[in-house]
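Heads up, the chain below is alone and in the form predicted alone; it's given as structure tokens.
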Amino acid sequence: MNLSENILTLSNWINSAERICTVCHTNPDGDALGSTAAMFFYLTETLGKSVTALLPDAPPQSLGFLLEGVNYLTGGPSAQEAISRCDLLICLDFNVLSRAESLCDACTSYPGRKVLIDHHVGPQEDAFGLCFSDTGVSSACELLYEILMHMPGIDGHAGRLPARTAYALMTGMTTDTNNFANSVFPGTLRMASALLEAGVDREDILDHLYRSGREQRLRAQGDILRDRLVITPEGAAVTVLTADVLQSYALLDGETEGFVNIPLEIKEVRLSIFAREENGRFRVSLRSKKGTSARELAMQAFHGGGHEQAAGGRILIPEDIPTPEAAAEYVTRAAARFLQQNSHRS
């Protein structure tokens, strides 16, 4: 099917569904929560549908503003039951069902109509009855924007979107582009322009995202950059925080978001890796400059994937490292080896 046929099918599926669930990936970021909120308000305010948004785990407090007014459940039996009882399941901002982690089994076994809306490489197309996948957009929010622009009743007019849908779309796109610093396409700027014309308050978004932090976060960021950042001769910036170190800084969930981008301000740094221990393993974020693939390293060393310049993964204990204290050496060696092997690309 082509795009117009897919959108017609999606519209028909939505119209015939009485109970709709959306699911996003584990450790939800701004794009996951933005697309979740945008879809929720479109379905409820434009079409009057009954919708439950499902999160595999708790959202970071710093992004909680996106979920104001959203009916959502976080993991557990209630979320799994909601999936089993819904008429339509819409999966947002992940390419394979395993990214839903605690909700993966419920999503996999769900026998009904299942839709994917995502922008990552390698979508698990055979797991979905309808698949919208495009790596040539900045974010899931940008892809969802393009889909909604073609839905009946919207017909290409951003001003016809619910205000909270437009706001969430702009927010998710802003976070996934690091405020237009990466992964920006012509369509990204067209989307931003249309949403601004529709009345989205971008200053309010920026206030929430970048101007509402705690003093403790800023002080911890300075300490981490001074004491925990290691730069290798190959041009890798490595920051590893074990659980006890994180506790010593008294950081809240989500307050290390964006730390991985800072070392890329250094001219000689080609690759930045930020790893933090949580739930008995390390969550790894990777960012790189053009010519160095964060995605390849995430796939090779961290059980992950993503985009060329923005990727993620994890380090498992004890499968990859025997103890949390071994994480820093593991990450540093993996980064140095990768950059040495790929030095001809830079």
Second form
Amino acid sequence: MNLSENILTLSNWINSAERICTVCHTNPDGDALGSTAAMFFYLTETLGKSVTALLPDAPPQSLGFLLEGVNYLTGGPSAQEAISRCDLLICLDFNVLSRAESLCDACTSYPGRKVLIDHHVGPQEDAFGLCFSDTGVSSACELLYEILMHMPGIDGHAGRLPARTAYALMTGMTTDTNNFANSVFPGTLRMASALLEAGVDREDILDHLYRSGREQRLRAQGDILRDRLVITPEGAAVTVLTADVLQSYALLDGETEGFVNIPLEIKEVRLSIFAREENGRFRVSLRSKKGTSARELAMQAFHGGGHEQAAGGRILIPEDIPTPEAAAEYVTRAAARFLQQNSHRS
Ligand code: 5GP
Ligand code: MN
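Having seen the form predicted alone, I'd like the form predicted in complex with guanosine-5'-monophosphate now, please.
Zooming out: every chain and molecule, the one shown earlier first.
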């Protein structure tokens, strides 16, 4: 099936559905929430559908602005029940159902029509009746933009998208490209251009994303860079924060988002890893420069995956390390070994 046939099928499935649910990945980021909000406002405002957006867990407070006006549920039995009662399930910004974590079982056992819209490598194609998957785009928001532009009622005119859809698409693309620093394709700029022309207020998006932090966050970032960043001779930058240490910086949920990118500013650094302890394990973020695969290391050492240059995973206690204090050494060793083994590539 080609793209336009898939879009026609999606359009037919949406038309014949009364109750629609969307699901995004756990620890939702700007792209997950942006694609969720964009789809929600298209389905409700353009098509008048009844939609419930489902999040496997709570969104960070800093991205709450994307969910204003969205009818959403966070995890739990009511979200599972919403899935069982809907007649179309649209999965956004993840490639395998396990990434829906707390909603994975409900999504897996859902017998109805399931659609995937995603930009990660290796989609679980057999789990979906309809699969839109493209790694040649910046974000799920960019792929969703392409799809919506072909949908009836929009027909190639970005100005016909609901204003809140256009805004959410621009926001998700902006966060996944780290404000046009990574994964920018020709189509990404065409999309940005069309959305700007359609009236999206990019200044407002940038205010929300990058100019609304707390003073404490910036100061903590400085302290963490000075006190906690370790750079190995192989070119790995490692920052590991145990729960105690995190608490000492008085940071709120989501406030360490973006810290992982900063060490890549150093010329010799090829790989940056940021790990923070939460809920009895470590959440790990990895970023790399071209020639080094963050994704491969995430899969090898951290039960994770993602994109070549931006990936994530976790460190489990006690499966991987006996105590949280052992995390820094575990990460540093894994990174050093990985870079030694892969030095021929760069
Ligand atoms: P972040 O570091 O921002 O949490 O995640 C970076 C990228 O890696 C995102 O595209 C995200 O979807 C992906 N990612 C994060 N954690 C995991 C994981 O546990 N498994 C997989 N497959 N991908 C992940
Ligand atoms: Mn994404």
